[in-house]
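The form predicted alone is given below as one chain in structure tokens.
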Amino acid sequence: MDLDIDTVRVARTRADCVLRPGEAFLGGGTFLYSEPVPAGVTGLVDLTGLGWEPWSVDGSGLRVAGTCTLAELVSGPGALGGAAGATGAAAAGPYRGLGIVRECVSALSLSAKVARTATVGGNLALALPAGSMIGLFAALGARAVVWTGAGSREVAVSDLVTGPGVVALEPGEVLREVRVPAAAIGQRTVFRRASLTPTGRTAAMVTGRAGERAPRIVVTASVSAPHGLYARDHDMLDRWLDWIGSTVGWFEDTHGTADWRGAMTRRLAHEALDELGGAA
């Protein structure tokens, strides 16, 4: 669609971030070409011009550029994980927590043409609750490397995601790069997602690691913001679920009622949990 707007800047340096009145961020822009301009916007400041790597790994873990395509994830850090679907007990490696990678780009049901222009920044900071790059991080425990005006700070990917379209940044703050612990990306982890239909949008999806503790267990999708949980049992599992179902709530649109998300999110995080080798 044609967006009406005054202006496009490409930022080539850190000093071209920022925003001048009525500009907005654009990363791939997937999203923002599929829906009208927001109220204000006049013009943009596209963060690719920035010539970031997407990608790279080293003795402390994993860095994954703001401006990381789909596609580049998936053939990046989704390769290292290991052959397509090889999670849980079947993924091996020194970076097998890197097995549901693809699995989570897949979840977002993308065609090749978008998944090769949308960005790993651009779906965590739209912080839609089917945003499947929220549930991949947060179960890695990665954290967000933010821009601000008088420098950075980093951010749980776990809380950098408040509610259904809301991010913890601040007018003008650029989510520069995740960073995912070298322990995670050693780690076992697990996929499950439903949907209405089979490539329908995700309703409920759960992640999760093997963690040093117990597992991680990762709701979202059927919430309006990533809730975790170190699982020691079946038991334990089920007091935080009945936690969600009554205290926070299972989010409900036209994807799935409130009560088949919390459902579908119960069964999957059982089978999450006896993959990653939970005590029953």
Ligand SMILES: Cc1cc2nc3c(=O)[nH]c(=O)nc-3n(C[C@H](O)[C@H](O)[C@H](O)COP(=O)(O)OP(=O)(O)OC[C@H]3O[C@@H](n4cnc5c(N)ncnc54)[C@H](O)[C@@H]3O)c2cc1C
Contents of the next structure:
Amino acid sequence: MDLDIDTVRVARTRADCVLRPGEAFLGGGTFLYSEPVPAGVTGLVDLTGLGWEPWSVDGSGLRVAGTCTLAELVSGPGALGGAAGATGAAAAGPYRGLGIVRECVSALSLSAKVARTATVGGNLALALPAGSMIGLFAALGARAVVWTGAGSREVAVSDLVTGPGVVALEPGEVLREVRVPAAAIGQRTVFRRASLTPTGRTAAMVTGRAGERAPRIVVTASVSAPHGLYARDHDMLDRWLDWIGSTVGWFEDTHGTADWRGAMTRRLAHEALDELGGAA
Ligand SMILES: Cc1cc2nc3c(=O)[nH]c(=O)nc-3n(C[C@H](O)[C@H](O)[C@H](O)COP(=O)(O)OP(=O)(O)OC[C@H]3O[C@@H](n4cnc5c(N)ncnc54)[C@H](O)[C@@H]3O)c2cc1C
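The form predicted alone done, now the form predicted in complex with the ligand:
Full complex below, order starting with the chain above.
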């Protein structure tokens, strides 16, 4: 841990979120406090002091605050989604789409202690390929609400992450919350992942949802930014995966080679489409 910073301010109001020179936002700090301080950062603004309700659900859908911890996500929306592993055809009930919440959190190589501190907003803003909140909320068709100074804007979570560690957030913008539309919550969802070892970092992740038109398939972890397709059939899925391999390229790092990740993604994506096959 390298805490070579001068100040930590706890934000209590929106006005406190206006960054001063050298400041960066602090979520749970599980990444920021585990790495050398980013170049030029001399102060942190702790967003957890804003006191946002971690999550809520009503007729318009699910809202998850940027400061919602991963443990709160599991015990709240994850519990609404039903028993662990009850996804796809096994899922039932009005919140069955949230059945993948637990698995997406489990896909992170975090201890329970870290999960009690790490936030949804931090995971999205960090934008690691293995950031499983990206695949979760992209599959659920969620939109991120971003505070921009005095105003706000919305961006689809699938468009928020544009590369490894790269997000469509301007300096000083706060990831306020993600909103999952009500319709998506009631639709069947699916989750698949692969890693080099059982407890290793996620190297390929496929999430999906039985959408209105066709199943939505989202791939993350094996690509540098999320990619999604409404897959009408397996041939269409194969053509799309071929295109990712030849044009976008499969991601490669110590957690898996590009070729292996491409092969795993293909297998998982076909399994996911099979599981989502049939009426929504
Ligand atoms: C042992 C261990 C294992 C890990 N495994 C994984 C893994 O498998 N996959 C993975 O993706 N990560 C992993 N991480 C990294 C990290 O813990 C998670 O990504 C976590 O979700 C980050 O959330 P945080 O709230 O702690 O972020 P912080 O460390 O507080 O912040 C991370 C970044 O996000 C920014 N930020 C935070 N909140 C907001 C907000 N609301 N709006 C705008 N910017 C914001 C911060 O400025 C910073 O740049 C791991 C970390 C540890 C220590």
